[in-house]
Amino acid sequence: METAAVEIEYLRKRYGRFEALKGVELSVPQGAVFGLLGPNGAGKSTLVKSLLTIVRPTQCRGRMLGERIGHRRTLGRVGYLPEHARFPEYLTGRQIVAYTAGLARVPGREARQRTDELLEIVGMREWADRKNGTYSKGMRQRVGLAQALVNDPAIVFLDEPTDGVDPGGRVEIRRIIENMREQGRTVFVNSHLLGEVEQVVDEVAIMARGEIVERGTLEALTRQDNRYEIRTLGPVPSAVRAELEQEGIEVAGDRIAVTAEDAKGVQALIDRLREGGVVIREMKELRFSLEEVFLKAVEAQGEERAR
């Protein structure tokens, strides 16, 4: 059985009477891009900061990279890009990455080599010697990604990595995240931007009011109970439509929705349509969007608390 990169058995954080994390349990597989989703104030950043000991949890049991959460030497194998990362305006991009390398105790020669390589990877080598105060939001995020990787981490925590970044910058950041996965790193992405996360993650956990309310692979969460959609060239002929509707099959214009155990179960219907002279334009498995899954999970949690 593959060891999890992060295994939280129980994580609780209180601020006075306010309970930010309510006994969270969570497992993050090694080598995957894992998305933690939730509305603002759900507890996402508190969870990440608790794992990194930036915030001291009230109670915490679990392991990260095979050691107890908070193990100092293990934290040296972790990379982190905080939300709204702020670096001194007077430092250049190169100096920011080099400074982080120093904090992580990366040897000098290795630090210089990795700084150059990472600035190239994130597309900032050309602007490496300009001051941070002259950078756009997207450029700052790219430098932030570079500094998060300078210690060659086994797991990287990215807190809202694409927030405020223009479309071109978001595409580049997604590419960098995909490259991290290809290198075997575990990437933990904390975000409320569902469309961005949906394009890169392997597994997702949805958080609301300090609790994990849904968890699973993207495929499992978005699957729509074995439903398939057939698109025809033009509206389905009325005679064919009447026949299908008598059998309980949904037809609307050029769309036919049918329930089947798998794609093979739809083939008989496709054969019938072709025999009736209907041209098939497309067939696909129907899936919920991640946004629909998210809203359903958060609303269900709210209803449960209201009881």
Second form
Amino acid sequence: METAAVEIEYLRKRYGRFEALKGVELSVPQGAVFGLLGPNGAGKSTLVKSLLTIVRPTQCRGRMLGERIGHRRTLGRVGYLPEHARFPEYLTGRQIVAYTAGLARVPGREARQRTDELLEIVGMREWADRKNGTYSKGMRQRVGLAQALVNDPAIVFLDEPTDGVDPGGRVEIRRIIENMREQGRTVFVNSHLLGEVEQVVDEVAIMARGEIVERGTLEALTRQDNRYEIRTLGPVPSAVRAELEQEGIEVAGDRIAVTAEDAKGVQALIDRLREGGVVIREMKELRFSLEEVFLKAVEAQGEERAR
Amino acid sequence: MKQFIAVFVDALRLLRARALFWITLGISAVAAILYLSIGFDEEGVTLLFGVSRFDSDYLRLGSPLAEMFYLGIFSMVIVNLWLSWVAVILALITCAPVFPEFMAEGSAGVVLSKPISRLRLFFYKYLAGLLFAFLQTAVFCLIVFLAIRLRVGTWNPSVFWAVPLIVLMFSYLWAVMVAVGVRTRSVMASVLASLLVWFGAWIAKTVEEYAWTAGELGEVPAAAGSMRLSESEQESWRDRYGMLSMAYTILPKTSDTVNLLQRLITVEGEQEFALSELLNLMATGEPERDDEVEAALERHSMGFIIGSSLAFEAVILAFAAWSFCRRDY
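For comparison with the form predicted alone, provide the form predicted together with its partner chain.
Let us now look at the entire complex, which starts with that chain.
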């Protein structure tokens, strides 16, 4: 049976009278890329920091990698790249990775070997011995990723990993995240850049105002209820269009939207279109974008609170 | 151990990256070389490798007071002025950003998410901060140690007492700086607070010294040397001594800690270094020991000076550690 990498039963964090996390419950499957989405100030970073003991939660029950959350030794199997990561300017990329390795108690020889490998993987080998102060934002993030992996972690937390990184750097970071998944690591990505997350995650949770408002696999969350779209080569001929509209099927230009139990249910319509001489260019199951899912979930929470 | 080494190596790299560290080290080296330039010949003392000469009956090559004079310059002038004042101020300024920078957003997270307890991390960083004072003093004392051998002809390892004493004195102020740095995350506030405590400690010592001299010796400093007090005035000062010395008792004894060097330094391996003897030699030309002055200088035991200062440091550090461990980053 697959166990969860992180299983939060209840997590609450108050800053004075402000409640940053309102009793969050969350499960992160092992070996998956998990995206925690939410607008700025939703509580995403606070949640991650609570798991990593950077923030002291007001109340916390749960387990991470089979141990209670906050278990010190378990943190040796965790990697972390914070939002706006700031490493000392006077250290080189290699020294930053080595410093993290020392703190994570990675044995010397292994640390040196992994440092070289990781700097190669993140594309920083050539600049490894230059000072951090001379790096661009993208280079700093790459070094940040390398240090997050130096202790060969079972789970890696990446807080806004692509924030401020140029498009080329983002593609690189996505590739690195995919590599992590291939290596069997659980990757927990915090982000408000939905387009970025959508391309790499298996499962997401949406957070707003300290609460999880939606969660599930990307597949399940973006699926629209049994809706399919057929696209034709050129506009649908008016005779066919009239016939379809009479049956309650939506037609707009070269686009036909139909409700069916499953893909088999659409085949009859395809046959009819082809009999009518219509050339079919594409058929697909209609999906919401992650942005639409996100906005819907956040708005629904706002309305619920207003009531 | 691996974690301590990681923090320690990081502190070394931080120091290497700070221009002030090299400037201070450079000035220390120059001061040590100036010290080395003082020598003795058959007729007296030579300065600047023989450029200048002072004739003396007591201070000459092979005379018993030559080593004492040489050590006196080290402990009274160089240690008291350079190592325990200017170098300490530079060390405080250099080390001031250590905790505020570490606690900045995006910086502390990586370290705190590692399998190291906050308390341990705090003390590792605190100890690493003492590295500046240690390195500066150690390099300086090494040059002085060699200079004494070269100029006086004896190996005198007792000069290395300056290393723990200066580091100890620095640690009192560093503790204040750390506590304020942890609470406020402000470099400026932590520098000012440590300088304020230092100044406060100096005021407290001056007041205590005045009250003790008035109460016990019946004298107070005046424009023309000193003024004799009446019996009743002396009694009154004696009664008030407890209250007037309270701040001195509580606050760290910065200058007294450094002055302990004069008790720990030995001449020719066993003879005690007597400050009054040296002062009289310089004032009158006669090396006469003044037992009253020596007793006044040593009226506080080493245990009291270091113990009460460490108690202050422990309280401040406990507060700083508590703040460091309790806060969110």
